[in-house]
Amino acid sequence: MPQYQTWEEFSRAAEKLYLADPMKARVVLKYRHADGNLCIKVTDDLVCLVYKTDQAQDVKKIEKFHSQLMRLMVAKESRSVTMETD
């Protein structure tokens, strides 16, 4: 299960991994409070991306790739669209 340490490397490599087969990919969320770490773990059961910051601003970042992916998933049209992370 590799870890991310660079938010770019990891978004590009999740994206990549959702839009490769849709149907299969997850992502979690997890938030430990006694610690202040978030992690992001995408997978579709072969391969596991995982991601964690305590960083407010890689929160944001984070929040808007997870908006993001949850948009392509209730989307009706084209999945193969790709996402635009900045």
The other form holds:
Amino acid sequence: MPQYQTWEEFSRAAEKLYLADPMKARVVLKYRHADGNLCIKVTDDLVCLVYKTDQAQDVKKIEKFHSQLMRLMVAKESRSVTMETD
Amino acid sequence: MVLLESEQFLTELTRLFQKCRPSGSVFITLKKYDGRTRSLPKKGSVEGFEPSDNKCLLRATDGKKKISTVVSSKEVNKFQMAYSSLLRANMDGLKKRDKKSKNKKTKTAQ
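Could I have the structure of this protein in the form predicted in complex with its partner chain, to go alongside the form predicted on its own above?
Let us now look at the entire complex, which starts with that chain.
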């Protein structure tokens, strides 16, 4: 269960995992205000990618990534949607 | 598991975040959804089921209370704006990066 230290690597691997099988992959977000940390996990029940953070600057990145994936999921399959990377 | 309309889901999600502020976690799950309402049968053919491609399922829980909603391409724009602001507003308990600002001479308002 690889845990990524850099957001860049995580987002690239996660996007790849989702695109490999969109129906199988899911995104899980866990937020703890009491501890001040956020964890995002992308898995297809075979491979599991995790990124944890306690930095406020990562919230925006994670939230953007979440929204991008949501858009990919509701977009019709025929078009290929290119994701913007910061 | 309570299935809600998108707007109601956002309201309930805000409530979940507020409830978990002193202690506890908020779990949010996002998955592509093809509109099926029954499980896949082991044998026999699936009866006239048309998988739709433009929906996703959003779930949230605090460990006790569960809520969910289905978002389709028609609602995604409006929903996403509200959802993004909700996340950013509620996930504000994280550390601000202040390693660099200590070296710089800029004053930070406190």
